[in-house]
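A lone chain, given as structure tokens: the form predicted alone.
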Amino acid sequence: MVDELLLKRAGILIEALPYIQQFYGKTIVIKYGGAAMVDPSLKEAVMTDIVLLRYVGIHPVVVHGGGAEISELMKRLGKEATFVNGMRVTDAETMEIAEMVLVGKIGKEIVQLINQHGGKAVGLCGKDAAFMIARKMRSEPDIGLVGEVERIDPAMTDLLATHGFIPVISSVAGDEKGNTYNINADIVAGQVASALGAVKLIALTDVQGVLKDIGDPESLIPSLSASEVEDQLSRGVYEKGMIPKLQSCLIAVRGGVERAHIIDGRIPHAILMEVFTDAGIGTMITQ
């Protein structure tokens, strides 16, 4: 008799083939964040999700954040972080922490365990190539070396990805001046995932998706068109932190990536059940 097990398994296999002859060669952007980036077992599912991409034919690319490393590293240093409406302020002494944080320890890190399961990963700043040029955001009142981003050449991922390598892209970026800025990570994987003509951007977050009623994690929203995500955001609908988010699926959306999507990253290998499951997960935003 066969084991029903490995019908079961079989069965996942078949699922998944059309998503891999459909994304076979393409990019998939996927905006590394929260409990995914804490806790071991989850990095492990991570980036076990991201090498497996790519051996059946995907290009992903990983941007990453890292706030509460850069307030940690600043509180270990005695320098206490400032924000504003939610943005950190950022003199001089400021950015060369997140730099460190961000292009030293953390793209390292995620490069180090990728490699480690069979990927071959390369960290990335907007410096390395002139990858992407950042400029001051204007902001009232004045935040500091707080950027966004003006443009992106994608001929070194494009580079990357022809043989075979993982980019890890942290969201620090120079001017043509020469000066250095620290950039929302998720605008920047909103911003890339358009530039490098990505097919889906995920976004990992600890929440299901977006939610109707913020109080009840059954009120999962499946799907979203742009234009509602819109209206959505100028209504004020959503809390502080999922903004952020939204803006980074709407400017990959209107950027020509056909879909983005929110996704819970406390679930192992998330990023395998969106991309290869009828169902899928989290909320979808589509144009």
The other form holds:
There are 6 protein chains.
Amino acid sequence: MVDELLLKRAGILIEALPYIQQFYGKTIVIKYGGAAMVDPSLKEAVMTDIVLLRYVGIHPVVVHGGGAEISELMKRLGKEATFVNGMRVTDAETMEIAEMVLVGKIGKEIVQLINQHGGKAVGLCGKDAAFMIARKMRSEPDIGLVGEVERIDPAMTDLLATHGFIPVISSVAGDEKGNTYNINADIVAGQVASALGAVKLIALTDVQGVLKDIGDPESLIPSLSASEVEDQLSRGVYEKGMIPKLQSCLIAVRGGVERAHIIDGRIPHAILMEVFTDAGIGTMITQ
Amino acid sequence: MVDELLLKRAGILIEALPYIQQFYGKTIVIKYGGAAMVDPSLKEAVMTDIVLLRYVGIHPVVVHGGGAEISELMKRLGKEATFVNGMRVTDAETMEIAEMVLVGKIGKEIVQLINQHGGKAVGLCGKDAAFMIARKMRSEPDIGLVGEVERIDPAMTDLLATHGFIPVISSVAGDEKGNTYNINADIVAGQVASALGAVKLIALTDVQGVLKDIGDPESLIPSLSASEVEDQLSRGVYEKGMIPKLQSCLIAVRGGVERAHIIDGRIPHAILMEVFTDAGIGTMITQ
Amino acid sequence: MVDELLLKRAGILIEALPYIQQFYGKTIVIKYGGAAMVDPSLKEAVMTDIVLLRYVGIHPVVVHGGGAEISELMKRLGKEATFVNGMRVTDAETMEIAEMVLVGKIGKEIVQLINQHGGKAVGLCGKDAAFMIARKMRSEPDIGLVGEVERIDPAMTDLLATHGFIPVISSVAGDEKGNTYNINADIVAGQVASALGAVKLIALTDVQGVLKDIGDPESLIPSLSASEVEDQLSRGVYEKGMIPKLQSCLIAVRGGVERAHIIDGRIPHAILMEVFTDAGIGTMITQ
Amino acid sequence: MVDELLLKRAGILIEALPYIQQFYGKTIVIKYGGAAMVDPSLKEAVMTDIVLLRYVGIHPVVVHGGGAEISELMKRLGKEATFVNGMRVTDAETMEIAEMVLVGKIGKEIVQLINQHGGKAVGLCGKDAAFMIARKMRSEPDIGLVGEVERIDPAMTDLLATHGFIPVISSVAGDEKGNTYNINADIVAGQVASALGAVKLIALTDVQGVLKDIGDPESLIPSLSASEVEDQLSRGVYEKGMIPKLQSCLIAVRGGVERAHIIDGRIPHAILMEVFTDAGIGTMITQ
Amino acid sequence: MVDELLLKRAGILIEALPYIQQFYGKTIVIKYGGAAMVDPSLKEAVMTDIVLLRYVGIHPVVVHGGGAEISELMKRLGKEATFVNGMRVTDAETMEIAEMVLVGKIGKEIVQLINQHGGKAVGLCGKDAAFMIARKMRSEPDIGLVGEVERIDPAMTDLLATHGFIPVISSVAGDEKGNTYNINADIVAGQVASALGAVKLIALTDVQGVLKDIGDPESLIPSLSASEVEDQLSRGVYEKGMIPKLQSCLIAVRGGVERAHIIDGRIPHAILMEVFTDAGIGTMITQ
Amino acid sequence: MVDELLLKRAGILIEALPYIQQFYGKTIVIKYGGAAMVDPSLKEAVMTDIVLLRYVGIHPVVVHGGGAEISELMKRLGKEATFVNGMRVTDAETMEIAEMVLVGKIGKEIVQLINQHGGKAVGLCGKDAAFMIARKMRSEPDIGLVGEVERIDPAMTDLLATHGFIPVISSVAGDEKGNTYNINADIVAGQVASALGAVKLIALTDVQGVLKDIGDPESLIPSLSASEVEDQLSRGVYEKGMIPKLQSCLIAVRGGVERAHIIDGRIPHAILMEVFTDAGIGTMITQ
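Provide the structure of the form predicted in complex with a further copy of the same chain, given the form predicted alone shown above.
Everything in the complex follows now, all chains and molecules, and the chain you saw is the first one.
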């Protein structure tokens, strides 16, 4: 007579309890990107995941980039996107386009979606309250207004988080002279996770995680130590797309974050799967 | 390649989100009793349910009685339990036994179980900080130290709840002259729900809810208005065991509680099923 | 032997004191626009004015639009801007452009400038924490995604203001279904001033104020009552550009703001002149 | 013409002032037991003393045991109490009886008495909020569920005390596996005094204090250093009943409590005499 | 064997408990003057009484005058004191003398004495934070800078009191134009008691209280209603010195103070006798 | 068409901004004395300067002496003022006169003036809350009740300052035995600045600052290090009046105050000139 379905559902909520307890009152930074930022139903799933985290007492912080949409608007404006070592060559006009797209389009869209699902998100970039200060990244050849994080002051985001707001951070920041820089969003996510004392960094990607054999989806490496990653990065083991993800995780873990995860954002509710199950998904990087 | 099981689990968590949002920061009073207080695995399930409520931002408050265990200790001490109109005739010695059993055995056992599951429960009776003051219930014939609630001061329980502690209340209280009274736990639960401004009272029973035809388990009445209940109580429709449950719900609902529920405590995680699903289970009483 | 210059300077600081005392702890909303948003030295002057207000204990809130820059990006993207009754016909693509320009370009530029002058500005639009909810403005013919303010929840801006941050609000907001609307920034400023309980609304324009004879700069009307403005608006006295400014002031004043001012943003430090002198500048609208 | 009686009374209040100032805002732990817990007028006197302490700005905390009443209920239930080295052999049934008596009878009776005298007492045992965690005491032969204190978390009792509530602690606690232990109340009092940073521990006994010659009531030793006590304990100087009292005092003093006192609970208001006079009564143990 | 003396002392402390409970957290205003301000041992007694009040959770506030010392300094400076209807004719020089004596001599002496006894007193007059604003009292003939209380803002004294400081108020205040006025200290005490929401005003005098027959010390009237006092004042029953005391009490009682007392300051610890005994001393005026 | 005057005024406000930012939330101690305490229009200017400081977020604290007025009252009372090494020989009667003049006349006059200009000043001496404890200054020959600062407890002044009140401190303090001492106000100012963690000490004098050649007003030394001052003091370079000023500055700077200034109080608004301009005026002493 017992409704088996209801029973099962209750059981699953109960299985989540130890994870809720473990992360209660802690900060989890989510690097949002890839398919999960394109596919409407995946987007929906990410937003509910984030709102759920906040309602079970966790402080989620979202960091996002948006290279494809930047390139698209550049194209529409008759500008060709050029890259050096995977980094966008960024002149003043490109920077303006990037900022408009990241802050004024993608960021606010995420904010609105979270709020439609019952959250209270606030869209921010490094310029707001000057909470993240950038400096020009030195590179040869010069690639323009590409920046790196100089320092982060967590006062404003902490204020918002402790009052139940969810910061959504676009990977744009200024320096003290009034310049604006585009920063790799993976790197920003790692830095933010470290500066905010996050317990976890979760990077949503379009792969299953780190694979031993890139052609074999069965070869997922479930966990790596920071030293292993550093070693393998220095030996050039990883393909190009994976490198900034791994660097982001290293920054986080070396900066005090307990665990960083590269997970498959193509799976709906991948965030919940990572946070609320023992096995987790994807590849975990630890100290 | 997606793990279907994990996916399903995530989906179920997500389905709970609207309910979490609805009850966030609100108080839910649970009248604990019946099989759920006897069967070890049901007990375990109730405790995890309560801890889960607290971790998703709800303030659970537990009220319990324990008639059977009182009678048992009475028997071991060579005292026979006698009842008038379903109420225990309570002389001074019986009262002492009842208080020892309720406060010193059942209450603290619940506290310990909740705390083993990660909660921070505190066992209380009306005497603590004199937060619930009783008076003698008038009855013909006189049945001794059976009381009714005179007033409740929520200051201490509010202090505990806002600091994340879970009050576990035994249905014993004193008056200002130093007398002690045994009070029907159902009635205490209704009064506490009202005095604490709870949004919900959930009474765990050993039946499915209110049945139209007591012999037909398919005849469950899913919802009743307070007026319907009052009308039917006055017409003597209900069997004896159901009457205090319904009176408890009436006290709560007439005292401002939005919804009171009589649910089947024999089903594991019945509390979660009630709180986190649309259909709910059992019978709901509303204004 | 006394340094006459220093003496004079001190005297001027002292003359500002009564105004500082009058507005201490109060909110002043500044509608930023026109030449003051284009000319670099005027921009600089506005930013220092705003930072000064905050350091003398006033809570400044900035609201801005940016029609010209929206039109310019539309043009670069091969879209022609069309207007009906002075309002931009706004299809989905136009809305996206408007949002990018207002939120991602103009808003963050203001934020960065304020912060370079020692303030702590945070760029917001209605979507952030859903603090300002819009609805479609009905018009004949339909002009698309042009909105009006449905309601404002001042909780987040109050939180920021009481912690010393300066909200910079772009005139874009969403509704609960996920639509985005462009709203006249003057109207937003009036609504925000009223919802935040501001003591003053200051609209920076490119005229001296309300002139009796539009051709005669000597004919400035220093003050008007709300009823006078309503009467003259209904009689069609004002030229087109002035109408939304006056409506903004009316919304503010009718919504409880003591004084609304239409001032000449072409004058450097016009805000300080308005706030810290007895005569003030421009035209003042009062209840 | 001056009322000599009133004058005397005022003088006595004034003499208490230096002691009130000395202990203002400090915690004093009272080990309650012996005749003072049996004789009705002594009980009354203790309760008023405790309430008075709280009203003059001191934070009193009460710890109690209750061996005689445990033995009595055991006897009524046909169980014989057996002791090894003065410690009660405690099987599961004995433990249940002990908990019922201590928590559900004695503790709540103290609570009610304090509250009748105008205090706001709350009855607690180690299980509440798991504030005191026990472990099995190793002994040869095994004596069952007799525990010792593993650790104390003062968060909940501090919360209660700073809000004017008076914790009344029964000497029962659990471990993390769900076992329950009976702990010597003297030892609990010493541990609690140390963990709560008390300035004083006062143990109510049925003797005058530590006597040089146990047969000579004139031979009271007014003060002993912790080292003297340790030395004399190791030399077996003391009679059996005094040993746990002295150990309790040692635990307190070695744990940072300034002074521990063994006083004669048969004297009404012995607590006030100790706290508010220069001479004090009984024997004082200091660092 | 029990020390009878200690026992008696404890008993007296206990008798004070109900009064401590009654006045806990409440404000008691003491009008200090007469012999109690001259005799060294009486002064000492008053100071300890005040400090004791504060340590048992009461907020004492002291108001004092000092006519005799003003006259004395006037005389030393070759100025003759003249009075009209019992009020000092106060020219500018007299006012300066009065202020120096009251604020700079008597007030600070009281402050120092209280602090020597363990209190934390702060000496104030109406000018401090402009908390009490005076206006010229109209009289025929004109008597100069004699004032009456126009209004009292309790913000600063409340701030001090809730942080444990004891305000000592000299009966001098200014108006908004910079004039200084001498105000009858009895009247100030009544006004302060009312403005601060005191529960009691105690006026120390050099008589036993209100006597039915001024020549018969046995004829003390223990209590009077405000109406009785008003009636008798209008009928000219009282001798001159008593009139301002009774007016002070009327102001207090009519302004919401529960009880006002005229007591004999020549008795040491008269304040404690009034506050901590049932009978009290002197004459009590009630609503 | 722009009003040049208004424009200039705004510009001057803006020039003050960096200084406001620099000193925001910091304490500045002002040693008030000399012509600025005598000339009515200079007094007025000082008061507005102090109120302005407070309204731009700075915490001003005023310390004053008043030797001339003490001597004057002494003379009127037929007492001759005598000095040894520039210090007033202070018998009990002289001390009483000094206290009345400083606390009851000068201090409260300053308080009233500040409050008339919109501040909330509170007049204090060391006796209030015993915040500044003095001891007898040893000297040969004995000069009586001349004191030096033993210690300062900033709790009360901090409480007042953080609530927007302005402490005005007279240079009188007591010891714990009830003695009263007159202390050099310059020295008090230095000690107070150090104890309160001030960022600046500003001493108003009747000279331009430290002059190289006392006869040549053009020879002002704009800045000196603490070591230079110590060296020159030991070499007896300075004239008598300057010595306590320099000692005061040394106490402050050696006690952690960043900058101490000796400025010309004969110039109206000299405080503002010092605080809000780059050049400053007078002589600055730094670490």
